[in-house]
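Coming up is one lone chain in structure tokens, specifically the form predicted alone.
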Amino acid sequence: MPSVPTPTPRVAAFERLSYGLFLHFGLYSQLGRGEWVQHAEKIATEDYLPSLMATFTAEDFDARAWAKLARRAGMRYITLTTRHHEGFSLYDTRGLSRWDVTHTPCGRDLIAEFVDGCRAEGIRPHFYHTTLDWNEPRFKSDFPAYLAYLRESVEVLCRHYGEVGGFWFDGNWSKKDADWEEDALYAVIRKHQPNAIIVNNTGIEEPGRLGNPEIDAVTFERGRPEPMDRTGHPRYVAAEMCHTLNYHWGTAARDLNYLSPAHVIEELCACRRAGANFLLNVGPLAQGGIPEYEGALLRKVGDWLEVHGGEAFFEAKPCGVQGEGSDFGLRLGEEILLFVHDLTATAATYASGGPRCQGPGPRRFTGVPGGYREARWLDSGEALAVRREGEAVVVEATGYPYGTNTVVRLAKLTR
């Protein structure tokens, strides 16, 4: 019968992060309307990188309050573009390119503040790379020529800054039917960094897709991750869901349809369901301030996990206990961990005695073990009726005290 196999300690680390920060900060940062910018608008590359270069200082650039608000946020890794399609370079590229940071006012190597400022606080530097370059003629004109130079490039990321905690390439859907070479590319990946994740994004159009032997995780691009059926499969590939906060992954002053705290909560409890990794974008600010909103909305689901078990809520994991609707449960040690949707009721509800939508009442849950007969809500300590109906548990879910709604409710149930 075919098992399921055991991931390797990288991948177990991983999964263990389980929820990062994704930071788009580039030249395009300066024009504020996203970092795809200058292929949407046309730009021509005299016109873009020299002029753009020169005003970029990066002055309000600090690393160590980014992973510090991470932390707060109950993050665990950052995810930074190294270089984005633009072929702007955060880090000095040791002669490989002009168009990198050390060639501008600011004069510094980002990337070597940015994991000194993770380091200290407790955070994993993982380096966002990409593998399309508009400004780069040989991408065009020779791609094994620019695929060299794309190893190159990779190879001063892996040498010159200690140890990584991934890689996340992006681009291959650019050329679908080309020959990227990524054995050669990950192979240096492998002889430099051999305990850092490899990630190759597949795009939105092919979520979960996966590719080559090498990667460590499957990607989700603004979609929902469903449990994975590792069963047979040769090795064991985490995953993880990428989302970001407007409709721009680089900062856009003009795009104001923000998610709310309560969306992050809801996916990123959609992503421990299945096991997945969350990791959640912000824009940086032209010179690499984080934006208020963004910062506020961080520190608000930082609130709600600080409530609902901090550290140990990223320790659960999926156990086939499933809920109605929304509602799941996720094994932590003897422990299961009910996440409990929908218990919202208005104040006109409160005052008509009308008719709610699923509100406080019976949930049920089947999955469970026998012998589970306790639970109480994480948020207050309340202890809840439990009764078994058949093949189901039944919890009588409470509402929220006048003043409370953390979203969705968690509950823990023991023997």
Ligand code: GLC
Contents of the next structure:
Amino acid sequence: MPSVPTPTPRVAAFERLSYGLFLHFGLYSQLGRGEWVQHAEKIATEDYLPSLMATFTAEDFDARAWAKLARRAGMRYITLTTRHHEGFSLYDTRGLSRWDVTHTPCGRDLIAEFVDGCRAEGIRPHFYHTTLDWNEPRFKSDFPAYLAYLRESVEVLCRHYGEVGGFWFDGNWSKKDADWEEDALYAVIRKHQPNAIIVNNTGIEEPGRLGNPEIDAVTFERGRPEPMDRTGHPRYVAAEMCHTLNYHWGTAARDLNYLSPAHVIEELCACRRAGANFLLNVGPLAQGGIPEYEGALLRKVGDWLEVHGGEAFFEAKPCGVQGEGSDFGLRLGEEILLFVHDLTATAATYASGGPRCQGPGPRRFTGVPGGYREARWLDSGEALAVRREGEAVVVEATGYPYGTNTVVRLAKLTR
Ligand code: GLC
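Alternative state: the form predicted in complex with the named molecule, after the form predicted alone:
Every component of the complex follows; first up is the chain already shown.
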């Protein structure tokens, strides 16, 4: 029988983090038209980097405030863009590149501030780093030399900022057939930061693809993660879904197409169902401040988490308990946490494609071991009737009391 591998301590620690804040901040933030603006508007290097460097002051950059917000939102880690595709670094590259923060009027090493701010709030700092570069000539003209530069850049991040939670690479999808010398890049990390997890985004087109054997977590960019079947795999690999609150990762003033707190709560639950981490993105404003709506949304979702078990919520693990539609169950010690969706007839705004159950009434769950007879809502303690019907456990879900609607409601099922 092929067995399921167990996670290394490094991967297990990453899975425990469960919910993180993704932050895209760079020169592009000043334009407010998304992080791909240079590429989209075909702006030449000389019309882009020098002028945006000259105005980069990051006056409101306050990493401690970011970390406080993340903590208030129930998140446990932050992944920040140390360098994005434009090639500008928020850290002191120690002479590797003139396109770094030390050459701007800001002058501060923002990554040093970032790790300090995170640590002060008990948040784990993770580093996003692009692998492609629109403005570095060697990327096109001398790829091996470019890759050496990339490794040296990553080594700087490994050596000068204390213990890093993980590295999140992005861009290998830009040259699908190239030799990215991944082993050499990851060896740099393993040498200096043995506890850091390594992720390399496989992009929208290849969610969940397993890559190099050093990779610790697969990615699901803006897609629902699937529960992973790890039977027979040589190593246990975690999963992480990243999503952004509108349609850009860097701030985009005219993108009003925002997710709602309700949608984010549903996504967070869908990630738990698959045992995947959820990395939720916000694009800070030109000066580094968190935009109002995004801050408010994160706090609303934090309120939901508070009501639904806070830290304990993330300890619950997939256990094969399935409901109908979006409903499912997770194991939390001896208890089973049932996730009940669409409790009011009006809440089903997000067509998920599957059959959906509506309003209060019986909810059927399969895969529940014998002996589970009692259920209570986690938020109110109200007892719910439970009966066995063949293979299924049926819980009579009562509706929300007037004045309440928490999108997804959790019940504790006990023996
Ligand atoms: C895409 C984009 C990039 C963004 C990333 C986040 O790969 O190229 O702008 O940083 O997704 O997942």
